[in-house]
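Below, in structure tokens: the form predicted on its own, a single chain.
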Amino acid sequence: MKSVLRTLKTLRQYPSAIAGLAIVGFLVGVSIYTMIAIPYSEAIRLWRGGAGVWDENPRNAAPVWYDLLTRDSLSRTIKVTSQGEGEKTITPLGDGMVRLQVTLPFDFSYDTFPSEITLYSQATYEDTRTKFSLTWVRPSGTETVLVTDRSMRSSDGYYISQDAQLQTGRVAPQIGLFSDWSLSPGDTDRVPEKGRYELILETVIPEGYEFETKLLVYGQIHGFAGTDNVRRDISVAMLWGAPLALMFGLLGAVGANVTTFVLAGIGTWLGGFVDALFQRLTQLNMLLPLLPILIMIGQFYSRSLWLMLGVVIVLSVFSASMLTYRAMFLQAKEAPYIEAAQAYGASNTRIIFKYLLPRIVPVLLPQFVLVIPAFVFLEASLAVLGLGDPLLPTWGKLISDARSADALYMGHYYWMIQPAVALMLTGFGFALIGYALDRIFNPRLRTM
């Protein structure tokens, strides 16, 4: 414990180490917050998506911070419900039927057009279908009839922005409905008309039943990380990418490096058959290609992140580091204090774990810290190759999904840049700490 505290005090002399500790500390803080705010099971459910999970999110929306880089005020999602801001007017028609008029008002003050417009309905009556009419009212007072006597199920969605009958020339409905209606259909140089809009719905329903509506005017920016092509909030993967990356890196480093270190010490001290066996296993393992093995496992068995981690650890135990550690232990076992321990009758276990291993630990610690980002990058590489766990939201999975959706080609740079920056930041933080520790434990580097 004293040696750890002494090392931490020495680290304060290196500004790079302080910066690295700040980065790693930030990642640890984000990981703790994420696991509390978004439990593991909830993260899996959100990332799987499905009906009703991300319906209120815009598709391919940029992060909200992107608005700071533009001159215009980018549109954000507006939600209006008949239970909230909406107004209902009920007129009896006789024979147990009523005419229902629902007015959904909202204010639009942005410099860019919405990306989509959708109207959802939810009714309690048993009739499978009914008819409704929609009228669009602009801030100038002009009215546009969108549909008349359109057939609709009791629970349905009307995708206004996808209605080809509302498209005028090359102008999409979400642009035409929010711009000056007096412009000619061929005029594509339009700007949004700001002010108060209204969507008026009229329908006939059975008396005594409920009919609720929800209008979603999807924006061009959403959340601090944006959304993908299936409306998923990228912030879920950005947040959960931190604990998954740290767990994968730490478990990989502990399972591979520490195990290799201990086995190298045991084999070197015992010698004979044990040492020869470890050397043969190391030579055989160095011939096995890691990446092709992982590809075969992912293609023919499972792409589970933890299975991949277990295979990586097993294949990394008898790696080339075994030979490096063995050379160090061969020098350490000839030290006088080792001979003194043998002279007073210390057991092999005591010599190995009390005297031999602690002597080389200062060499292990910097390499242990530096190898953590290597395992983090390995997980991201597997995901980019299509071998990532489909259930887990990781940074590598984000990059893989962005490549599959041609995010860069479509101009959605944020989708790939954000996880890439997170990966580079993680590697940079551990590298700063690792190189500082190397300078502390290796006196020859202090003068460089």
Given for the second form:
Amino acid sequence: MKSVLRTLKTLRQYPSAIAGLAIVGFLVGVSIYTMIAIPYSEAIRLWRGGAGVWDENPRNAAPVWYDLLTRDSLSRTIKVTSQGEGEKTITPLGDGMVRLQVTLPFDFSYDTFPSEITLYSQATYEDTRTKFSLTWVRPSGTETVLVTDRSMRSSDGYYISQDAQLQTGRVAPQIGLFSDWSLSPGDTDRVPEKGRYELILETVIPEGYEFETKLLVYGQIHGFAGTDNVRRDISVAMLWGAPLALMFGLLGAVGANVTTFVLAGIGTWLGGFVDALFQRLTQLNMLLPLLPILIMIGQFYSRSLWLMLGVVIVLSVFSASMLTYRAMFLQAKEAPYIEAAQAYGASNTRIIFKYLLPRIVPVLLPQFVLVIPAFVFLEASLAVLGLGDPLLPTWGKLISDARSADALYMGHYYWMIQPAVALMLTGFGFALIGYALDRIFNPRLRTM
Amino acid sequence: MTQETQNVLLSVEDLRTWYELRKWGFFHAGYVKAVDGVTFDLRHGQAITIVGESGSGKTTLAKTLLGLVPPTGGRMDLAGHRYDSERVKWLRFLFKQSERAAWRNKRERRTWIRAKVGFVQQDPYGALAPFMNVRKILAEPLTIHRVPKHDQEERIRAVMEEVRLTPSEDFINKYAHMLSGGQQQRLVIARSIVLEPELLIADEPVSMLDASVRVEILQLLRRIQESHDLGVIYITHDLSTVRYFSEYVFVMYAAKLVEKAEVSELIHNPRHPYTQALLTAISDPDPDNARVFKDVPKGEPPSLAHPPSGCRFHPRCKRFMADLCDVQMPVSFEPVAGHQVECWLYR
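What's the form predicted in complex with its partner chain like, now that we've got the form predicted on its own?
Every chain and every other molecule in the complex is listed next, the one we just looked at coming first.
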């Protein structure tokens, strides 16, 4: 314990190690924050929830930091509801019917057009179709009637930006509605009009029933990581990717590397049958192809992240590093202090764990730290190969989704770059620490 | 005579330690007979020296006596308790209850022996675990032999006083590499006596130390031996350090003890031609030595896998008698009382 503290103190002398510690510390901080702020079940809901959960997110929106790179301020999603900012006017018509007028006002002050406009409505009456008409009022005062007497179910959505009747020439509805109406359809060089817009909805509904409506003006940027092609918030996966990656890396490194280390120590010390058995197992295992086995398991059994981790650990316990450690232990076990320990009666277990293993730990530690990102990358590789966990939001899964959606080709580079940078940052952080530890524990490198 | 037998601490009879040679990993291909028919008695509080060249089997003898290497045959009794060749039979141990019980008893016997025998090694730095501090190094044997924690500290301070690692506060938290060679070796000695053994085996304890601290370490060992009435087996290749130490000297050549005598007797009247050669080879700081040609035995020590027939020294012996020395193994003769020599010259 003391020696570990001493090592950490020595680490301060290496700026690269401080940078590495900062990166890893940041990742750990993000992980802790994520697991507290977005509990596991909530994360799964947000990630796998289906269309209902993602309705209010724009599709393929860029991250908000993208706004900093552009001169124009990019539009963000605006949501106006009849319960909130909207104003409701009810006029009785007799015969048990009322005329309802809902005004949905909102301020638009961005330099770019919204990506989509959708109006959702929700009414308490059933089976009855009613008709409604919509009027769009621009800041300049010009009005456009969007629809008149459009029939509507009790729970309905009107996708204004997809209404072909509102398209003028090559100008999409959301552009036409937000720009100067007097421009000719051929004029595609438009800027949005800034100021207060209003959408006025008029309908006739049975008396005593509730009617609520919600206008969504989708922006071009959303969240710190953007959204994907099914309106999923990428930031959920970016955040949850950190604890999952760290856990996978750490468990993998502990499970595979430390077990290999301990088994190599036991085998080398006991020698004879045990040693021979471990060596044969290692030689056999080195012939087994890891990836095809994983692909087979993924195809035929399960693609659970933890199952994959388990298989990877089991298959890498008797890996080539077993032979490396064995070579080190063969040298270490001849040390006179071990003979002395035998002479004063230390048991085999005590010699292995108190005399043999601590001797090699300094060599193991840097390697161990460097193995962690290897496992993180392995998870990403598996995901890209289509063996990612179908449930969990991991960085590898993001890359995999982005690849299958041709994100780079479509220009949604943030979708693929962000998880890739996160992966590289993780690898970089651990590598910086690992190499610094290596320099501390392997004095030969110190002079170089 | 009865009193003398009672007083015997370690009795070794016809002890043999042979390492098996294998061809292709499994075919038997003979033995390296590192210790071959060694017999001696060691009384309580007696110090003996075993002297011999490199490869004569001294270290194997030490390891056999410590129970680190299983003997191939013969008998070893420590204070009336016998310890023989024993091997942990892995698979049988795993499956048979009775075997397990028997093994446990054997293990208890072995730990008992290990508490009774202390071991001082040649290379003090290598003999100390680099990742343990002085307290831990000295506490390990106590922990293994179930000495309660609160008694350990007291015992550790006591042995540190004894080997003059004082004041103990200055040393107790240090690591081996922070100590000088002499201090390291004193720590090794402290560790070897921390369990209050009755027998101390010192395998070349000073050969890796500076000449200036050699005498100091040997005197320390001598003082400890006297104050605890320890039996000591001092193994060395250097006859010049013998007189600091022991009453008795055994000369070992090619896995056998060829001459046993008291120190002064052996130094003044060496009987075996090999002992005579060894004594001639001692370098005294005398300027005349530069001009004197030393008559050291020709050739090299024999291979222990294929030792010469008859007397093992005969190919290098100046007083070789044909048809006797190269045919028959010499038996023990006693030309003077208390001076035994295995050489046909004294038949």
